[in-house]
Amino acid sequence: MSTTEYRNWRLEHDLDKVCWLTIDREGESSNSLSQDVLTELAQIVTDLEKNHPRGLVLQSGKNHSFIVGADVREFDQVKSTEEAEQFIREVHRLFDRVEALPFPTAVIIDGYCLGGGLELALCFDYRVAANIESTRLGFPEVKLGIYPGFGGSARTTRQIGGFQAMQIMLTGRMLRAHQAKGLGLVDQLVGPHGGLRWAARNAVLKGRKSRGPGRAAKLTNSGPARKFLAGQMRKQTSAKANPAHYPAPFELIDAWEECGDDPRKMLNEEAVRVARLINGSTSKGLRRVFSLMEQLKSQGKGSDFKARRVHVIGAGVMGGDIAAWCVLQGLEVTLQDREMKYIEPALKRAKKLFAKRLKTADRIAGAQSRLIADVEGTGAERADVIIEAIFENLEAKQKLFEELESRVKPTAILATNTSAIPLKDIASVLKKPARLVGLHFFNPVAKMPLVEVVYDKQTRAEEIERGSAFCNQINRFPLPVRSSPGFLVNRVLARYMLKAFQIHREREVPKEALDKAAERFGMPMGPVELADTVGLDVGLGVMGTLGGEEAGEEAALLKALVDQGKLGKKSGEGFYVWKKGRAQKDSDAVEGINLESLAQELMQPYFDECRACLADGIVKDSDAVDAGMIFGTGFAPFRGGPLFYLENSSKRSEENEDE
């Protein structure tokens, strides 16, 4: 077998004149389509156009990872819409050449095949995929504020029909191998112990080609059907995303509605529209969110800590849901509370979560068997991680940890989920206070991706790393935060929600208007609905710790509701009445109110407190502040984080003044 080496590719010819093209990006753990990678591919295609092999097979040199897409890090180097459009058209021409190669081609998909990787795969005659857990196919571009720009919108709608293709691109969801096969993105599945190379080689030797869409799927690209479907898609997408905040899915719908029956026109629309989007503020903000996410994932990489068993003390909403989430991530969990009657509701909630996430009866049963009620607390002695999630009372927490310290494993992580109590106060009763770390989860645990890893001056650096490694293990983003009242997220939220309650009480601004103003700004929910969702009892505790004298009347308002048993969503009533998990709102209450002005007034203390947290060194830098507020409070992702937003707003104001 003759071999030609490139920096990121390897080209081999076997004795049957089948050419094996392997992508193996230099110095990277996964393959992405950087400009350098694409330049080399163009050289290889030129060679193949001159010297035809019998067939070509594309594969990855990375273990269980194909191509994860374009190199997002290079997007920020694009200086103008014109530059972006030129680059996209160059990639279009290159992929057209791959598709036009005058001999059979096949691709082996083993692992993640996303974005540009799937767009390249669609240029090949035949696609063989490994039918294993790690194989995923999809177009996540909408999460970066764009849509597929390397020919994906044209080739996918042509390959599987407009309706299915648009659903995949608009949602950004990842497909398992068998789902991709069912849709027609993949032509052949090979089991975990099958011969991927043999299947691909056989495909090119026999000149196999993908079948394309069936008649019904093909018709969805036709004029009348396309116009009707585009209208429905626009309506459904508008219910989930504001076009002013997230324009990409609407640009894609418009392009398909106008040109969906003409792949060449779709390619042209890609070049124009994606270039415009990539240079827009939404894409820049969402790309920063992606970068912040990668930074958080890197926390704890210096530790080899890995848990097998977790013990959670406190089976309330937070403790029970932490336990269920850990089980969902494959761990064995013992859940402790004073009596079985306090644990049973948590087990019921966990069962619903398992049914929703795991689907099949055997997987649900397996998860249930790993969640063990433990009134006596004997599981603590075998656990690798012990998480305290009892009520917010310093003396109770101190007593608990004082008793635990003597009987847990010396290598176990000792963690508290306190939302506001300083770490040193809890750790003061321990013989080794440097051992205690905070693991502060957010409600609802299954939806909120952030965990504050709380430390203070006496916490061992090793414990911070181990705590962060555990968060990564359970698919949560760890954010190291210095212990101080409210830490980062609750400290900021307390000022924001206090402002909302003050406006509501002093000026009688309807709660619906406060929530609508925040949502218009881009928050996932408003401050009043958020208070109900978190729990008014929890909010009262936080306000008591953080609000000071200024919060006296607002705390009294919360206390009155709590005393009536109105705790918010979990009790069915708080500020709002809740039915079937939804707050019942009066839509007429926002009439005549300047929501934009109200939003600025609401957000100002949020911004001020973010600046104060940075100045106080609560986290290491502005990236950490922005990451905490995006993943811990849902701060408008398209704005890239509160401090990023303020900085860019200031720049825009200066530019406008110069003009």
Second form
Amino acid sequence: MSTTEYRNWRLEHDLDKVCWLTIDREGESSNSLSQDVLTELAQIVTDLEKNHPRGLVLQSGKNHSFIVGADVREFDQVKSTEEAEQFIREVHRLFDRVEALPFPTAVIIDGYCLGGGLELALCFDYRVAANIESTRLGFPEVKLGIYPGFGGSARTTRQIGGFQAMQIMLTGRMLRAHQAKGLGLVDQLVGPHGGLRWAARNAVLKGRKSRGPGRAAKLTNSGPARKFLAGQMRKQTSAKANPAHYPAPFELIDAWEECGDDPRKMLNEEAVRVARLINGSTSKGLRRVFSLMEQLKSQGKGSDFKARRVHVIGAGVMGGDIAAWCVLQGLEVTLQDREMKYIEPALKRAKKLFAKRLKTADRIAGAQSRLIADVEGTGAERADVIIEAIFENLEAKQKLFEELESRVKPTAILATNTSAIPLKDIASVLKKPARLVGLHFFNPVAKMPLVEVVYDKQTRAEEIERGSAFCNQINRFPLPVRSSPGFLVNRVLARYMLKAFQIHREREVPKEALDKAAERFGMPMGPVELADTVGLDVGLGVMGTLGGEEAGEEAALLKALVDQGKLGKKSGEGFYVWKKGRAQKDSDAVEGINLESLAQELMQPYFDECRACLADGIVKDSDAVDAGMIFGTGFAPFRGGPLFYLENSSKRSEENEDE
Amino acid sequence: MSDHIRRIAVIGSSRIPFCRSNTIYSEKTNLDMLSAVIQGVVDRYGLDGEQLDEVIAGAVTSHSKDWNLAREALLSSGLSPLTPGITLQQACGTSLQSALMIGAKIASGQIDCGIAAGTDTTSDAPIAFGRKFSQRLVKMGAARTGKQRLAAFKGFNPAELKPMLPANGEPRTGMSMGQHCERMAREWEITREAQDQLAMESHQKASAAYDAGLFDDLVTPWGGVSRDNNIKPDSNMEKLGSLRTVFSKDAGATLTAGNSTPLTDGAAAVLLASEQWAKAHKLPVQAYITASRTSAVDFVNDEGLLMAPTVAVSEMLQRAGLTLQDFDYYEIHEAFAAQVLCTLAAWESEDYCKDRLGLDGAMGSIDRSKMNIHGSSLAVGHPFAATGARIVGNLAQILEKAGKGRGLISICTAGGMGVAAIMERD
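Let me have the form predicted in complex with its partner chain next, following on from the form predicted on its own.
Let's see the whole complex now, leading with the same chain.
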């Protein structure tokens, strides 16, 4: 056997002449399938084809992480659809050869096994997975605007039947080891105290083969069933994604409907369709979202800050939900308010969240034991992070922090969740004003992934890093913003909602049309429905801080509604009447309105304000603006962010002019 | 081998929060928990990939499949797989005994370092068939013909299928630990009120220790739990007084669920080493183990089952040339409040000390304000085999924070045994 040295792979042979192939990508903390990695794999496969070992086992050299997918960063270097197609076909040929190796093969899946990693694993005869918390299998491709292109669409439908295979590819859902075993993606589970190596060795020595789908699962790939199921899938997918904005899942459904019973043809479809998708604007936009997310997550990496206990003051909607979220992320939280009766509703909401997310009784009980009501506020003294979330009143906040400063640990993060009061005004009462940061969460906390980490001139740089590290610890994306009214997200949103109210009031454009126009553009929710969801009282407060002169009439409109007790979703009526958590909309109201030009008009102040924030230095660069608006307001992800969209559309119009 | 006795250094400990059985750890096994606490020590002292000389650990309630528990657990941890693991069991004294055995080998120069640990769960109880049915299954497994297979079930009675639960009691007396302790309380005339008082203080002290952050280094959050779930900060005499007695319905009965330890799931581990090893690894020493003794009583012939610590401590003090009052801290494991109070009463009794311990007079009383200053098993719970390591870790930290001092450990075990140890820092 050759003794070639590889950069990303290791080959070893044992007593039984089983060949152990270890992927350990050079210079990276996790394995992804880059061109370089695949080129080396091709050499290894050539070698294996010549010198048959008794069997082959693939494993990862990274601790509890198998292969996280293709190397997404390389996608951007693909210049044309043709080039993409050629690359995909090359990978297909390589994976076919892996699948055809004339001796038993097995793979050990321990940790993340995603996208291309799972597609490679599906080329092996037998899959052994570590049944531990960190093992996850899935196809996140649709989230990048493509679908599995390394043979995944063909091999998954063949392995577990079209119905289940399509569900996991269409949703991008991450499966735990036992779920993957249940679906038949994995053949054997090994518990945390078991021997993965021996399970794989046995599989190879005994020539074990994966069983493939059961009869019923297989039947879902047959002609008539496919036709029916594809229709259902289209319907379900359209309810979540607009085909014009997100073509990938629909392309996948088409491909499967056409040739789901023939893996060869499915492969061919992959090469054609995925190549087209990779080069499309949606995938480019979504890849940018992915890279923006990575950028946000990389903040705070310079700090080794790690919290064990959090103390939250103020058990209102924000405070209570921040506390519950921190508990859900594994921390111990003391939650303070004046009396137990103010804390109880927060505990109730938290219990609901735990039940929904944690499922089993023992885990729910564990979470509940970590959320501690603390009327006396003694938890502040031992907490690593203290978050103030009381009502928006400067004196009250100043008094609170003045008293806190002498009691808290000198190493603790001292944070306020204020959305309206300048940081320096609160910090001014502290002996060390440099230590106060803002941690501005969004409502609903459990659904909004962004946290604005607010700083001002006097804030110590290290505190921004530590605040960001804390956000990462609780699985929220940190966005450092300079303290100024509305920070980034609310400032932009306020302009945009104000515009909507103005059009509604001045030209009597129905609210349904405004919302529909924004949704057509790709916003997750229109401005009027958003106002109702946030709460009109909250909106009125924000306008007070931000609106200035021009907000006068709009503020009066809002105030009138608030005075009538119409607060939006939470009170059952605002601009809309709400039933069972849904706004009751008159679908006829949209008739005869040019939604496209309305959307342009609506979005204009949104874009203007994004540019203004950049010019004012609220965040460090245009990437930060885009990241903030995508993760803080759900700005149409397929457009890659507002500034990215503007730049691209101006490029597009220039190109058009050139033609 | 060294030709002189070396000092036994306690570097420190780590444990997971303890939980009442069938609550938050209901899905966890002994192997899960023991691996977790070994890992806790590895993380706390940077021992990832390190080869230790020995890991000695055990569990009281154990599955037969866990016959190599200590070794299996360390293989699931970050320690080098070249570390040997020895599974040991001495009921509730298990992990203290493990520490003492590692300590003895360090002292004699046979080894340089080791982890002593213990785990217990009654949530994952080993449930077995009765002997009769088990034998049938064995016979059937050996059978080669259908006739033999049939013969294995000759005379089968469905009652044989009744599962055997592990009994929390003494095989020779057929009585539970609590029933034995109830007898002791009667013999030593320990009142209900005194027991409740001790229990309440244990909860209050443990709770205060938590609030002061004293357990932060000792207890690593695990399995979704950040603190022991048995501690009741609001424990009071009124509530404790309202509880029914649980081991006897006699009017004079005094033991309740409030003044007895609950069945508990949990694990604890402690790292021991020679001074040289500690120095080489740049790890500060919290305290030293300087003496120990294991003794037993004849409970089958009516001695109090849990009175053996009185003997162990007395014998240890005689050998060490110390008196019961020569200590700054006392860690008396609280299996039951009554058992602690019986032990104290026995040391104060001139008759008992003369007749049973062979002393000239009473050992005397101890300063109760020095006893279990951060609470003990009544509050934090008592996963049988884990308690010793918890107490060693706790006392080592107390001595480290105090800067110097001497502490006494006393633990009673099933089977009428007692394990005692002295720890010092100078």
